[in-house]
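Shown next as structure tokens: one chain only, the form predicted alone.
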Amino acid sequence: MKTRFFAPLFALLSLTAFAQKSPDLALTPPMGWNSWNTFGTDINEQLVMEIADAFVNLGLRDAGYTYLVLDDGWMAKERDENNQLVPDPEKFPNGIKPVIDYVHAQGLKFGIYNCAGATTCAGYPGSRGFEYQDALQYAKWGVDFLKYDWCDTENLNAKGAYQTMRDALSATGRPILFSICEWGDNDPWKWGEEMGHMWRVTGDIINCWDCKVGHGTWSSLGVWPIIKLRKDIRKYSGPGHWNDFDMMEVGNGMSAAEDRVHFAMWCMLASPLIMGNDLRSASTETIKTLTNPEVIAVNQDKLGIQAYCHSDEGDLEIWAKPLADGEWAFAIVNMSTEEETLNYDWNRHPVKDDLSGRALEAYKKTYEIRDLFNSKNLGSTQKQLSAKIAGHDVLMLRLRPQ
């Protein structure tokens, strides 16, 4: 009997067998913008180009924001005769490729959306059964980031479904950041590092400090419910694999102080910093918050350790985050709507992170204290730290050993 050798099929199987996510992406939390929070499916090529221009003109690109991600609703309602995804001809009359080229020309990277199910959350064609075909299409277009949702996934296994798309992306040969978005339902932090670069840990965020808004079978969560819901998963996050606390609502209706808290906490938690506001109409205060280099540096610290709640006595919560080179970041949040006074004796409150084994022992070593939002020095840990913190505001600090 003659043995028949199917080279193309063997090559594909070999690629799949050794497939892995792109290993050199997201070594620090990804930074960018996503269309969903503000625009839903009301998107088009003009919006994308104007947002790309805003990245440049507002200094966001230079601050580190890289990815412009187009969420659900970019495609036509049906695939074409070859089962290829087709951009909506009214929203994108020139197709997707020229839009991606424009984004790249601004020095940015382009992200796109699809879903592991038969349809997306907004009812457009999903990738179920078309994973390799869709991944190849994205690579041909020049896509750099895929957000992959979890609607219409009856009878699918989450880990298996995301592995299939991971393998499909790997087989294209193009480095594409893979964002897992199954809302934390199947504990993606336990298997996500092998499959993707970031994974959502909760359902959708909404622009409020502390609320829960029901939508029938699911609910949107405010900033603090999201933070508190997954407080015990920090050990799963690190360089190349991040707990994603969802796109940010900075600039979408909360107060300037609440926006600062929101941004500070996403930086402390080492969450991807994905903006969700309309950059074209963003206020000066919003852009000042989003581009603060000293706060962003906490998020982008090379150790990639997620913060933990050090103290929550009274109305002040203190969050601590070990940084590289023996430094520390602290976010002291006023949970009350009234001004609170902080009097903190570093010698009486030793700080130790059991996860990293790092300790801040002020009785042994002196640390210089930097106020990050106000860009000023506050002395050292040799003295008690006294400060007034407005309602729903934050004092964010960086401590450097002398």
Given for the second form:
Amino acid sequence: MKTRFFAPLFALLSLTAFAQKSPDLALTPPMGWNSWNTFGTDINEQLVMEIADAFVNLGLRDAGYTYLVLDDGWMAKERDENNQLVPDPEKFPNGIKPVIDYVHAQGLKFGIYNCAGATTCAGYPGSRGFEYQDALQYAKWGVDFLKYDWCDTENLNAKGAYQTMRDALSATGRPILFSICEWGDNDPWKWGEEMGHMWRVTGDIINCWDCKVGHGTWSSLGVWPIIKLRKDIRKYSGPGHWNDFDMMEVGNGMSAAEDRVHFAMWCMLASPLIMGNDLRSASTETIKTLTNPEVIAVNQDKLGIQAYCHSDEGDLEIWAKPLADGEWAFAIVNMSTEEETLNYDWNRHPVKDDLSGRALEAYKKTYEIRDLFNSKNLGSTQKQLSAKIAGHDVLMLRLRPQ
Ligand code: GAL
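Could you drop in the structure for the form predicted together with beta-D-galactopyranose (GAL)? We only have the form predicted alone so far.
What follows is the entire complex, opening with the chain shown before.
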């Protein structure tokens, strides 16, 4: 009798006590594509299928990109009579499930978007008060990734709101990567590891090197303002929980060199690599940058240490990232628009990362140097490294102990 009375209580308690984010997801930074940067709410079934095809045909899937994420605008403006979310019938005339099945059939995973508030940022139904119902719906559809935004959240506590959705996802029993998107407003890096697998660190990105565009209460930031604003939160990022520097703008209008810098830096910072361009019309150059296996390997390094700015030599900024097995990655970025010459004597520049305790002492140990964008060996740290780096371009290196 007693046991019968207490059993449901125990079940409930254990569910709450053991609710956690899906384990073992995102042990390296997630890689994929998101519709927002290029398409906004102008998304539909055909677009998703064509993007899925492009993942396969352009070699993006084989390069490691896995998640195809549909952002805001996929829903009808109202829930149905049972309060279920409904895909917009014009954009998705066959519902969302066949689209997800198609994405899965290409060997990819599917991500969806909603918001912790009552409405999403584009004015569609949000999940506030419907968290468990919506999570269950996503799991039934076969969703693998949820990006969860922060509009219309007056009086909500951020940590609590993300915890509710985390628990709702956990209760479905389906592994679903949880992407926290509250723009860095409530220091998500301080509580995000427990709640999700990645968290946005700023407001929205915009496709420029160094600009800021104001929108009243918030500003979109170019590539460098984002990096500079959040370079100091590196200790919070690591396997299973990443600082998310936002969807990439590679292929969206910057020069090819600037795109290389942007991509190199997202790899160095161990940011999720979520493409934000129209893959169907991407140039060969853009795809070459996005699929460079040696550059991606830096991002996917299993230690997951976010790079730091080691030094600057005039206009050349030198970023360093300790990698597994005693290796290092360096990105030497030309911040000026003119060509610069690098003359770098490794013996005179000991490199020490206080966070990881790792040191590169070229006077004690020799490292082989590899130029990652040009797939070329550049000799060893025994001799001075001399290179010309074009304006707003990058020399990205991998150093391997001999
Ligand atoms: C913003 C978010 C963007 C995009 C947009 C959709 O809050 O930062 O990445 O998701 O909402 O409305």
